[in-house]
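Next up is one chain by itself, shown in C-alpha cells, the form predicted alone.
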Amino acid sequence: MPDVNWIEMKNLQPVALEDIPVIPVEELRSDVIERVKSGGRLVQFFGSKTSDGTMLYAVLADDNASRLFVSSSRFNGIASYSAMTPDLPSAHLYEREFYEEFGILPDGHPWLKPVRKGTPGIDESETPYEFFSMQGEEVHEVGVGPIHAGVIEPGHFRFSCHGEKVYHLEIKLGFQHRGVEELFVKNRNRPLYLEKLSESVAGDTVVGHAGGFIRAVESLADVAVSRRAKAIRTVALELERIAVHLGDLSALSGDVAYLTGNSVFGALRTRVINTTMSICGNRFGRGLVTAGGVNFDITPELQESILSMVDRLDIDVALAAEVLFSSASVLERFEKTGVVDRDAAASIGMVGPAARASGIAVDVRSDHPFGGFEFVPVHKLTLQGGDVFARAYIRFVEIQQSMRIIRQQLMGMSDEASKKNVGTLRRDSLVTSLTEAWRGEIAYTVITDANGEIARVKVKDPSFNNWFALSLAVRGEGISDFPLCNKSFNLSYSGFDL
C-alpha cells in the first residue's frame, strides 16, 4: 500500500509540485528519521521561498529499489521545529544550513553553527566563528588556513591538541560566499550561462557537475538523449575519474616522500587529461556536455586513439600501482591511518570512493543508473579498511573498472545524432538528479515555476556528506598525519561554498 506521505520516483523522473505531500513538520522529522533507520539514505534537504512562506523538500533513496522519494512541509508562521540530528547524525549539516538560509530553527540541535557565514571581514555585521575548544593542562590548538601556501580555495582547520595527537578538528569552510544557487536562478534565460555555471561549481568536476545540471534540464524538457551522446558523456565521465584518482595517488605518494609514485601517476595523469582534450579541446572537458546531447563528436580515428590510450595505460597502472602498494615505507604510512570505521561512515552519511573505502555499498552508477549506465551495469566495488590505505587503494581499483566502461561504452555507441534540439521546461514540476562524480554523489534538485522557468536549483556536492568524515579521521592521529588523511580523501572548498 502507498505510504500517503511520500510520492515515490526515479533519478531524472519529473514529477508535478501539487503530487508531493505536504505534511506537518514533525510528522516529516519522524517519517525521515524512521526511513534513514530503516535502510533509505537522505540525499537532499532544503529550503524554497513561496509566496506563503517557505517549502521545506526532503529526498530520500532507497538504493536496493533504484528509488528515490520526496516529501515536504510547509513554514508558514513556524519558527522552529524538533530537530532531526540527535536521532539523525547524517542530518546535522543539512540542519544547519536550513537554519542558516531560512531562519527556521532545529530546536535541539547540538552543534548549530553557520555552514556557509559567519566570515568576519566580509559582512561585519555577522557574528565570529565560535571555534571548540579543550581545557587542560599542555592542550594546545592549532590554527591552519584559511589562506593556504598551495593554489587551493580557502578553508581553516582548527586542531585541538595534546603535544602532537589530535583530540578534535574542527572545519570552518564557506568564506567565497558564491551565491552559485541564486545564479542558476537570476540567469535562468541564460542557457549557455547555466551550463557554464554548472561547469564551475567545482572545477576539478566539470563533467560531473555539468552533466547532473543538464541531465535535470532534459528531464524537465521531456528530451531523450541518443545513446551515441550518452556514451561520449560517459566516457568523458570515466575519463575525469581516471584522471583525478591518479593525480590522488601521485599526490599520496607524495606526501610519503615516494618520489617515483609521485612522478609517474602524475605522469600517466597527463595521458588521460590530454585524451579529453582531443575530444573537446579543454583538458578538464569544459564545452563537451550541453542541452540535448554533446558538442563534440567521437570518429572512428579518435575512438581507436581513445581504446589504444586506455590499453597502454592499463598496463602502466597495474605496473605502477604493484610497486606503491607492495612498498614497505608506503604500508607503513597508510595502513591503519585515518581509520573511519563503517559504523561511522553510515552514521554521517559518507558517499563515493570514501565510503566504499569503509564498505559502504553506494554508487549512484549502479543504484541509479544514469546516462550511459543505463547500458551497462556498474559493480559496487567496497574495502573494509577505512583507513589512508583503503581510500587510495579503492581508486587503484576504479581505475581498473574505469577502463571497462570507456571500452563497453566506446564498442557500443550507435549512429544516432549526438545532439538533440531542448525545448520549453515542465511547469511547476520538480526532479532530482543524481550522478556518480569521481568524489562521489552529485545530486541536483531543479524546481520550476507556473511558467517553467527555473524556480530553484539545489547542488550537493560530495564533499558536502564527507568533509566531517575528514574530522573523524584524524582523531587519535598524529597531526603531521593530517596532509595525508586530508588528501586521502581530496574534499572541495569550491564544491561546499555555494
Given for the second form:
Amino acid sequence: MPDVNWIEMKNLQPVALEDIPVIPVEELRSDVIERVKSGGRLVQFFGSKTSDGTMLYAVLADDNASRLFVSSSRFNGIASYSAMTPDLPSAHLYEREFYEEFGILPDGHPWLKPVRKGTPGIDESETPYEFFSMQGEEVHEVGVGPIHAGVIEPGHFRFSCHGEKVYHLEIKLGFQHRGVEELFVKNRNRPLYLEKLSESVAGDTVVGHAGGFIRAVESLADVAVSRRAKAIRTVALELERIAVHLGDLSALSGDVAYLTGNSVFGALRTRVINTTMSICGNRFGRGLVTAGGVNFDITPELQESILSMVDRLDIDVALAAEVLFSSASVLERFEKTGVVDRDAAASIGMVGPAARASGIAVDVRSDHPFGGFEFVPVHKLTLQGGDVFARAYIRFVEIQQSMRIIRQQLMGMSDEASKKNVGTLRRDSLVTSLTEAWRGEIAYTVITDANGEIARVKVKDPSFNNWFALSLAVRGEGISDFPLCNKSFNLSYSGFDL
Amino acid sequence: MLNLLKLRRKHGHQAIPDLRSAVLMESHRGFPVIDERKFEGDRQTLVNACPTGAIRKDPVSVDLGKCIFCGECERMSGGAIRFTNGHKLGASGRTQLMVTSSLSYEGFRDCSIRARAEIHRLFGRSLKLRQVSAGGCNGCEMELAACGNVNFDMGRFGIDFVASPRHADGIVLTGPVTRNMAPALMDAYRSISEPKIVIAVGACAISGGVFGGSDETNRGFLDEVKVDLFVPGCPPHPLTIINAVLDFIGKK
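Since we've got the form predicted alone here, give me the form predicted in complex with the partner chain too.
Every component of the complex follows; first up is the chain already shown.
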C-alpha cells in the first residue's frame, strides 16, 4: 500500500526523521483505524517531546509482508484529538499512556484511567482511581493487591462478582513504575549502563529485552553483528523461552494441585537455567548480550554439553507432558477454562503464545526475522481453543520447537569473532526493533537527535498488549479459577509498568 | 499410569542434600576478589564505567550492595577485579558489603553475618516471611520463589513465605521501592507484630541498583526501619539467599 502518509521500513531498519511523514492527527487517526481493520497491526503509538511541541508516532506492522510503516503527527498548541479507541479497541492503552505522559486528551476515550503515574498534573498519590462498579443487590467486589499472596510482583485486581461468578475484572497496575524510559534518556552517555538497564526492564525476559534494545542501538550504529554472535544470542533467547515455559507448566500444575507436574517441570526448568549460567555466569542470561555481539563465547565443549542437555531434556519433557496432558483431573480444570476467542484476541491486539493459543498466527521470529532467525526460518504454531489448555499446550510445543532451533543454531556456528566495536549512532533517526521473547512481541523504538544521541526510547512489553486478555478470560468464570487463568498468561508487571 | 510411574522414577530425588556445603559452577559470578597490584591503566575509567557506581578507587573497593555482578569490571581491569564462584554473600551490616583489596572470600565470610543469640532463640526453628516486591523486575522474586522448589527446598529448615503479614516474622524486600509501592510496603511492615526482621534482597533493595538514579522511587522506608540482613546479587542465587538466612538465624 504505497501512500504518502506513511513511510515503509523493516524491523531494525533505521529511517531518517525527516523522511517520516507528518500529517494532521485526524488523518493519522483514520489511517491507523483503516489499516488495522484491513489486516495491519498496531505495534507502537507513542509521544516524543521536541523543541517545537509534541510528536505522536504510530508504527504499524504488515506481518504477512514483513514490513513496518511509520507516520507521525505534530501537536503544537493542540490539547486534544478525537480518540481512536471507540473504533479500535487495541489502541485503548496506547491512548491512555499518551494522555498520561503528554496531557493531550483523546476525546471520547471510554476508559481514560491512569496507566502508571496518574492523571497529568496531579500527584499520583492523590489521583483518584475510579473502579468500574456493578450495580445489583447481591453483587459484591473482591479486591486483591497490590501485594499478592505469593512471591510475585504487585498489582491490584478488582473483581465484580455475583456469588462465585466473575462478571468483570479490572486490573490496576503501575505499582512497579521505576521510570525506565526516562532512565534510558537520562543515562544516554553511559552505554554500559543502558545495556544493564534493558536487562532489568523485565527480569524474567533478560535476553529478550536486552536483545531488543541492543539490536536497535546496533542498527542505528550500522553495525552488522557476526553470525556467531547471532547464534549465541538466539540460543540464549530460546533457552529463556524453554525455561519460562517449563516454569509455567510447573506453576499451572501447582494451581490445579497436580504436584507431580509441579515438581517435575520445576526441576527441568532448573536444568535449563543452569545451562544458561554455564554460558554466561547468570541463571537468567544477564551479562551475555552486549552491543556488537556477546560477552561470552560458546566453546566446543560447551556446545557439546548444551546439545546433550537438550537431547536429555527433549525425552524428559515429552514424558512429563504426556503424563500431564493425559491426566483427567488436569484436563478437567484446563479445558474450556478462561476462553479468549479468536475475534476477541484480534480486536484487543494480543501477541505471543497467548495469541497463538487463540488461533492468531503472529510470531516476530517468522514475521519480522531478527538475529539468528534471519538464517533459520521458524514455523508459526497455533492452536484454536483459546483456553487454559491451549495456552498450556502451546508452551509444550514451543519448548519442542525451541529445542530444534537451539540445535540448528549450534550446528551453524561460524568461526567469526563474537564481538564487534560499536561507534556513533545515526543522527535524527528512528528505528523499531521487534523481538519475539517468550511472552510475545517486545518492541523498542529508539529516536536519536541531531547529535546522534538517544532522545527517546519507547519500550513495549508484550504484557502491554495482553493484560486486558486476562480480564476477558475470567469473565463468566468462577473466581477460584482466577489464579489458573492468571498463570496461563503469566504477564509481567514490571514490563508493563516500566 | 505406567508413564506416571516411569516419570516419578526418573524424577527421583532432586533436592540438594547439603545446602550448606553445595558449590556453584565455576562460571557463576559471586564474590569479587581485588588484586590491587594487577591494576594497569586509568582507574577512573573503571569507576565511571560501573553501571551502578559500585566501584571506588584509591584504594579500589567494590560495594556488594550496589554491584550487579555483570562482570564488566573484570574484563576492563584485566582480572584485577575477578569474580569467584563464592556465593555466600549475605551480611548483617551495610558496611560489611564493602570489599577491598585485602579481603578474601574467607575473610569476608568470617565477619559478614553476626548470628545473635536472641534471633536464634526466636526464629532458629521457624521463620515465616512476607515477601514484598516494591519495583522488583521479577528477577529476585523468581529466585526467592526458587528457594522453595524441589531443588532447594528451604522449607526443610522451617523457613517459608506466607501470604499474610499477620502470620509473618519479617519482611523480605525486593526492588528499589517505587513511589507507587511505598505506602503498601509500609502498611505490610506495620501489620507484622514485633519482634520482626527486615531482609533486603538484591542490589535494588539494598541500594537502588540500576534504578538508583530514578525519580520514581521513594526509599523513605529504608530510612525508617533497620535492615537486619542484606543479600547482594542481581538477582542473588537461591543458595546465596538460603545460606544468608541460615547464618543469620544461627542454624548450623
